[in-house]
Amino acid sequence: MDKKNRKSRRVLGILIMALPVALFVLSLNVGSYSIPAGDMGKTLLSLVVPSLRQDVPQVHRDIVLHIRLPRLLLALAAGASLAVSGAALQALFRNPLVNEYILGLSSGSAFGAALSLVFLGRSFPPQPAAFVFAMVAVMAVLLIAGRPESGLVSLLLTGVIVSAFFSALLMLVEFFASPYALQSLFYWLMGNLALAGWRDLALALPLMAAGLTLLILLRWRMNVLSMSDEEARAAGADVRREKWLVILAATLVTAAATSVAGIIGWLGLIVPHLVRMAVGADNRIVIPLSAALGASFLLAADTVTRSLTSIEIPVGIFTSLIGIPIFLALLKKSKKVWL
């Protein structure tokens, strides 16, 4: 790569890393209730300067601190988690069509949320059940398929079987559900951040942060793991241990994000493609840039869905509608970008 291309990729990488911050500031000022920029800044400062609180209208504090801030922070964290998970699994299995839900996680999570919403109602939040059954589904795939190094085909087929099993259980739960419970369940399955609060962040953010940290630390090894197992061992990698670490970390962040945001598709498939087209296939760069672009993508999608019409569109529907044409366009351009 010549010097000019390296410089342009470096500049592009810096812009991608700065994009979440710019979108966060913009999104804070977007909503059905308009807050002047000066009042917005004063409201945020009142978090660290108590003397300013008396000058900030209570309605501004309620909207910014209890509605917009937790929602935007959750969008950033969930978007980064889903994108990094997809990028890591694509590198691990050497296949650009792999996504973060390949191991049956989405169907397991949906079943867990359905159990909670239908049979426990408001007495128990759906997030813990969704997270637990997401992990159960992935563990079932790994136990049935065997070792991660046994091959992609075995994991794919087992993932399809486990997904079908949990989908059947989900339909069974829906059959016994009341109309009110079905409405709540379908709203969750569509993927949305409308009800995001500080409790959701407290539940999911530590798990997402732990998994993301591990995947970012392992990004140096993903270049080795993306080679054949024989080449990786020759380079000094403990293939089995490191593949397990990547899979478990990717599962952790995806399960945590899905448990609080519902099923948001296409993010972990499209974002890594866009990053590789922009900066190449070096996972040392792809992983952190996927985190930044994934966070930006979901934050932008959520901002559009809550401001586009008077009736808020679930963000999972929006990402699917936008993601499908984007992915079709990428298929024609990304053939020479992969590894």
Given for the second form:
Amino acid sequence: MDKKNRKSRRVLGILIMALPVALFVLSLNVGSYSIPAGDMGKTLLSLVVPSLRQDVPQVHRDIVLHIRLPRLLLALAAGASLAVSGAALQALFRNPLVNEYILGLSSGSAFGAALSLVFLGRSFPPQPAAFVFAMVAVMAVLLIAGRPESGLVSLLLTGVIVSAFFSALLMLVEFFASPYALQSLFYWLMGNLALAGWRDLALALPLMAAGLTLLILLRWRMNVLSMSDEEARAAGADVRREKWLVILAATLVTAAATSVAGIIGWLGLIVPHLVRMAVGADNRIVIPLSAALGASFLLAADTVTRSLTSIEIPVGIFTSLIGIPIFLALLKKSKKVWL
Amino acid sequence: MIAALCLCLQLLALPYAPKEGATTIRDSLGRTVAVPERVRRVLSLQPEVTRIIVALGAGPSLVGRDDFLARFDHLFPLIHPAQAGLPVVSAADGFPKLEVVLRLDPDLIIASPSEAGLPDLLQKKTGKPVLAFSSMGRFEDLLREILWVGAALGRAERAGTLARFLREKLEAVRRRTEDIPAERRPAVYVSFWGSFTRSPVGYEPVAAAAGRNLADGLLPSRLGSVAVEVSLERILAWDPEILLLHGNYLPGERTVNVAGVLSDPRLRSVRAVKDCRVYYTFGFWHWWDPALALVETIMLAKLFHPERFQDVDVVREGNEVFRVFYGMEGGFDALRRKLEIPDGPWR
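Can you switch from the form predicted on its own and show the form predicted together with its partner chain instead?
After this comes the whole thing, all chains and molecules, with the earlier chain placed first.
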């Protein structure tokens, strides 16, 4: 029975890992502008074989190269980043309710974007300010709370307080904003991938890739760090250094994702739980599978929102609307919270 | 205890009691409000109405202004220079500072109908008559609004003159273009509110100028003109012949500009970009300026169908509209220079 269980988990794990690739191919063929499947292949080839370009309409190349590819890559990277960040912090804080925004990151980045949109001039992109203030908020939490191994509860509480502080600052900025700046800000706050371009991804993608690589490499240590500090030390872990590393890497990927995609909620809470329900709580498996499932979840949600209607619905709304009922249904079915 | 507190607060709220000789006005929300026969002091929290008040020649009766007009409206200081001395009482459409309102002691307050409950609450709190008006971006409602505000301020005759002028000008554009078949009306994409992918649904100046606004129909028309976000792919699939960009921003504040759109690699296969038919327009600026909405329609008509408007000098027409509405010479030209709107085929 146990052997059968292990086998089915392995199969499930392989399916989850393969899911982003399958969804990527599917999503590349979906959009408001219809490109026949045969033409899509030719268009993709023409991106690497210049001699084929004359056979492919310019509009097909522009849509694939400048609209769909950056958007799909951002969905994959941001989905993976938010899910892995949530999984890592849940393991670290030994708390299933922790999410990727718990250390004040979302309110910090929202405040940064608001400052940029409202005061720094409308032609200045909000992404750099969102990233900087996300990092500032988390650094403020870490500095105020002190050493991460000494009091995880105090770290979480400080996160709540710093979040509240930046939320108040955000409201202050909103109060002084013009209605037109507010519209841009609200749309950004709802989270969307619609305007992703290569320029936006040039900085964010390497940061997400670096942070994700670090977190995936540290996944072995997360099992140790999720024990008590004494047990972790007995197992040979440098608790302080490793916790700092995990927190910084999780902050880096979340801040990079949020700066280009806006605030996409619930992904870091729901996806790791779904993975744990499916394959258990071993972080060596949970972390890479969270990356794959998070990437797939955001990619699928974005594909649905951009193809359902002519109107662009922010994907952040959709991830919450769809993710929460799925999560609740599975939670009720499994009747337990994994960690 | 909470109930008792609520009761006390209710009793403390100033009830609005109409005085004798009041005129009854019906507003955009269908509320019937008794307004004093002579309104000497008026407070408008709705920028569109404030501009209409100035057009009606009642600018000197304004006792305050909203924050949008004070900080972001580039036309209002031109049409009503005295506005600089008026106190700011609220954000546009927002709830005003009650103590300032009571200190200013207006005979009439005009608010926006889009903020649910605000007019009734304001009337209850201040004891002043509060009307709610907005065109919601429709010409018929704009005409009605001008007449309603005129009636409320005892300037029905002037309001009638303005409404007639506006209607005649629109009718003149319609007569010149009415026989143009649908397939010869250009497909137009309008980018508004600081985002290339945000577009107004039900945008009447485009239709009145015999163009086809591609975002029309994405939402029910009963909502008036509202903004929707559309995807870049959708814009490419529409393949508009003309791209219009919101030009009400000062050049330094524009997120979306003509040069940026023309050089965006994602848009290079769009007909309008290939043919360099990307232009600034005016449109909403916290709802309409009635004069500017009319000039915009004339400008777009010449842009869409230059062969039918060869004899029309848009700048001269624009200045004429501003003279009729605001009594100022060269008003449209002054705004055009301030916003650095370049000449185009509409000229």
